[in-house]
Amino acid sequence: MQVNIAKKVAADKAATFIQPGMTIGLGTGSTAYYVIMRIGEMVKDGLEIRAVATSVESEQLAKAQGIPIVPFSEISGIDIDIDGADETDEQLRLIKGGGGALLREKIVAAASGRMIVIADESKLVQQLGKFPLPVEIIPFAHELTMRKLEQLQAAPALRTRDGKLFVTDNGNYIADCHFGEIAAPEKLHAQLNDIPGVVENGLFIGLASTLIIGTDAGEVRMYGRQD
């Protein structure tokens, strides 16, 4: 696998915030891959932590690297959640869900004392919306839910993979919504989640506290909380 320098340096920087004894939330996706690999190296070097994963894919990768994965029933909280983003602005408002794990990612982020977002500089935008906004919907009467999304001018399209409808780890569908520029993310978040049949949407508002942007030159820029 060819190393993406920007993603790797962002992941390596995020891993420096991990302290012994912490419970860590592990994100999902191509950028989260690098932080899981880095944490695996740290565990092999003697770091003692516990972790929870936001997807079956991330859980399997973490276990393969020797990272102790524990059931959610055995934790009282999550110290740090480290995850990627499909888009982010400088106010740390995010679009997530390109990997299909947005619901679990949001549950873990909301339960964490701190969410650290890692991304390459292509993901930093002035205004959210160029990346289609994923919305997780239940299969039952999904046609009706799609019509409600259409009424919001979402231009929704059910996600497919290998010619079949994509199904999340939760057994749901993903409607990728093409809003264009999202002028009021907070308002849209509420409008989407008010639709019966919508489980959750990929707008992460008020959850991230630190954003780490990696560059192809191997440098990092940080936004939000930096301690």
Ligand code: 5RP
Given for the second form:
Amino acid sequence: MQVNIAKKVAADKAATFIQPGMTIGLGTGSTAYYVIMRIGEMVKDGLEIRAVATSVESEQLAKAQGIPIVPFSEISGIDIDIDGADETDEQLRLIKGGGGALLREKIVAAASGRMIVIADESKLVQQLGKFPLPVEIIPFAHELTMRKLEQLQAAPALRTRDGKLFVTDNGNYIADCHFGEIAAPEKLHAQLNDIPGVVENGLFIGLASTLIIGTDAGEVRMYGRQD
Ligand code: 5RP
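Given the form predicted on its own above, produce the structure of the same protein in the form predicted in complex with this ligand.
Full complex below, order starting with the chain above.
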């Protein structure tokens, strides 16, 4: 696999914030892949941490790297959650869920003392919304939920994979919503989660405290909390 330098340097920088004894939240996606690989190296070098994963895919990858994955019943909190994003603005408001893991990602982010977002430069935008906003909906009467989304001018499309409806790790569907530029993410977040049938939406607001942007030249830029 060809290494994506921008994603890797962002991930490597994020891993420097991990201290022995911490409980770490592991994100999902091609950028989170690099941080899981880096943490795996650190564990092999003797770092003692515990981790929880935001998807079956990340859990399997982490276990294969020797990272101890613990059940949620065994943790009292998560020190740092490190995850990717589909879009971020400079206020660290995010669109997530391109990989379909937004619900577990949001639960873990909300339970973490600190969420560090890692991304390449292409993810940093002036205004959120070019990337279709993923919304997780339950299969029951999803046609009605889709109609409610249409009434919000979401132009929703049920996500498919290999010609079949995409099903999340939680057994739900994803409606990819095309709002165009999202001028008021906070308001939209509330409107979406008000719809019965919507489990959660991919707007992450007030959750990330540090953003690490990697560049193709191998540099990193940090936004938000730097220490
Ligand atoms: C998965 C996510 C990912 O963090 C997001 O899609 C970014 O993925 P990648 O790092 O592959 O671009 O939210 O649900």
